[in-house]
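This document starts with one chain, in the form predicted alone, laid out as structure tokens.
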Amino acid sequence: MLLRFVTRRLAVAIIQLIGISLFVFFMIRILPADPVARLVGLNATKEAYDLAAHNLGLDQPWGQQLLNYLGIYSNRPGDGVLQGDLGDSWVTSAPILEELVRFLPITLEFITYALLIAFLIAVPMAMAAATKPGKTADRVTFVWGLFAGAQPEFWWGLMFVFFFFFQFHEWGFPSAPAPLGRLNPMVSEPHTITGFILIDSLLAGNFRAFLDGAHHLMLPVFTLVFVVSGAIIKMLRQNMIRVLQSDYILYARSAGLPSRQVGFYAMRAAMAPAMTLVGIFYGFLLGGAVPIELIYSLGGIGEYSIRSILAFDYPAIQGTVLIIAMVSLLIYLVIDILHAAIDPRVTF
């Protein structure tokens, strides 16, 4: 059953990715932008302009450009999305796939840590609020859920840099590192294996890089936890209250089951919708965590996508959207599998 479910979802995902690729391909060409003029300059001669358009393949009809992009009847046999080639950047001339492999793990790392920590914080807070409605824990959780969920991440990112780096340094307290990347320039970066700086540092046995990387990731992760935890806590709290009032929980209590076991059953049922929310956050933040990446100079996939858009780098834009969509669909598939694993009412 699981294999059939995964196969069916992957087949649907492939169709979705094809549709997304076609949509992005035509949409960026409809926009009133001239990537050739952006590359050669406004004062270029007509000959230079035509040569650049020819080299980029933009002097061909849209149909032939699409075939070149897909790798069907292409002018460059063996190249194209269907062959796993996303093309080369018009700005850096580097293969798009290599650039995405370098930038994507940066965003994945701090998003993963942030959502994991936010979820671990949300579970006990939601349980305390739901089991004692109207008490102090419930009021604090309710206010926090409303407050944190309405905050802009760029504002708190700047505030955290100001207080934990600048002010703490002025006051002589141990301060957070300067927002200048993932590692101190004086610390050697470990060899890239997964792209996650902490995991690669542990695999290489470079504990200095591990500690420094954790120190630099502290504020970006904390900023994201601060912003997204409110919505997760609120979702878990509401689900816990609803589940605790359900018939099977009332029956479990009347049967004399221990409170810890009843709470475990209730939390198991309440976690499924919250996990779905976390998956939605994950897919959204892949391209939506740009303010945090810019504030802390992380250089992730969001910052790369913004640079590509501003430079009218069509291959980079198409490749970024395709990869982000692919990762998002895989995340949703994993969430659905976990949902079915913790909720016996869900079947494949």
Given for the second form:
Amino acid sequence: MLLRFVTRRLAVAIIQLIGISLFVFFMIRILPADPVARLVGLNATKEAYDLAAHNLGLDQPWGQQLLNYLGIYSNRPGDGVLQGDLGDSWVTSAPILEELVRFLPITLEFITYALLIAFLIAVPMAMAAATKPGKTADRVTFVWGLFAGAQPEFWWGLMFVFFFFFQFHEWGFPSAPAPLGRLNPMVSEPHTITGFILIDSLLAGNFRAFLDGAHHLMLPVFTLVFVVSGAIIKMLRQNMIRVLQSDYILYARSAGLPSRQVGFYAMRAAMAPAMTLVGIFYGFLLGGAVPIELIYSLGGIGEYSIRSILAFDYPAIQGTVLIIAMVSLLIYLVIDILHAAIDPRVTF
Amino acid sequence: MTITPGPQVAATADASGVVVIPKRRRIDIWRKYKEEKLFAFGCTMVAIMLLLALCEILHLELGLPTRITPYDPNFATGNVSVPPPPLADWPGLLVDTIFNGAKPPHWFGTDNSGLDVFSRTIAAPRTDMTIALVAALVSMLLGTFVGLICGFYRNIATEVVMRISDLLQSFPVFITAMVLVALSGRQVWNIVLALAIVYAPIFVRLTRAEVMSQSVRGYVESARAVGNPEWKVAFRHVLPNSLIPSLIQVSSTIGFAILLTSGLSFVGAGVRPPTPEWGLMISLGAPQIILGEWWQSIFPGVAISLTVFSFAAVGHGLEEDYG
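Having seen the form predicted alone, could you now give me the structure of the form predicted together with the partner chain?
So here's everything in the complex, that chain up top.
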């Protein structure tokens, strides 16, 4: 059953990915940007311009460009997407897939920690709020949910830098590190295995890098938790209140189960939809954490995407969107499987 | 102020022939304003921001003397990186400026090119509010129209439109907006258009769902029975009754649009300097923050925070009564 569900979902995902790729491919070409002029400069001669356009393959009709990108009936050297090659960046000339594999884990790492922590904070808070509706805990979580869901996360990031780095430093407290990357330049970087700096340094037994990495991840993760937790708490609270009014909870209560156990049952049912929300946040933050990455100079996929967008680097834009969409779809799938594991009412 | 949404129908029969008397759905916004603090706060803040935007726009477009910023928000004063005066001096300075005609101080300091932060913060609604309002309205109009057509006429063509809308919704929002704005030139109207495209699918989905549930109601059948053409049934009868979910969504969409506008400027894919825009101001002040110059980016951030929260509060209030 599970296998059939997964294959069906993967089939749909592939269709979606094809749709997204085509859409992005044509969208960036319809918009009135001139990547050739961006590369050769505005004062370039006609010949230089044409040569650059030819080298990039932009002198071909769109149909042929698409075939070249896909790698079928290509009239250019190199493979296409169908052979697993996303092409070379027009700015750095490096293979895009390699660059993405280097940058993606950086973003994945801090988003994962942030969402995990936010979820762990949200569960007890939502439980406290929902079991006593209208009381202080409920009101606080309600206002918090409304407030944090509507905040400019990049501004809070800056404020945290000011407070925990600059101000703590002034006061002589142990402060957060300067927002300049993932590790102190004095600390040797662990050999890349997963790309997650905390996991890599543990695998390498490099505790100094582990501590320093955690120290540098502290503020970006805190910023994200701060912003994301509100929405998760809000949703968990709503679900909890709804579930607590349902018949099977009434039954569990009347059967004389201790209230803690009833609360646990209710939480299990309330958690499943909130996990879907976490999945959606994952997809959203993969591309949407750009400002936070910029503030802390983390150099993840968000920074890569804004750099390639501002440089009109078409292959890099296409590759980034494709990879982000792919990872998000994969995460949605995992979340749905987890959903079924938690909630016995869901079957494939 | 009383709003009665859509034409009221006395009594109708639903699909199974059971007579349903619709609840008179009206909200008394004035009563709500007086009774609910959060809603009142939201409405007040939104009104203030609209007023600030209006003052600037009237001054810029019609040359009316409505400019209330003490300094020109686009013109450097020559005083670079001046910190704001200490809070204890504010009352004295206020009296001096208002009654003694002294030169107004830089209430929020100046940034490192000498632009007055206070003037720019209260001039910025002209950019942020305009972009967000117009974008939200355009996406609502577009989304409602497409949603109505797709919900009312169910065939292969509208099914394809729905799939495209779904596809658009599955895109990473921030990246799509960055691509649309950066590649079409960083002009204000391009940002509006980009935001409208990004947010339209939400309205398509909301309207379509409501249209589908309304189309099986009895009043639609009655409208058909008395000989109305199909388009008239759709636009005169179904549309007004399907607007409520979209109208509620608009408020929070405006809030999100402000967040996205300022986020885009922050990463360098939004309006160009020196346009007064909150996100751009934060981004200009960002390199100074680790040097301790907090005033350049704290005030525009507070403005964004308050404005977006206010729109969320208004949206939440409306949702409670309507949704």
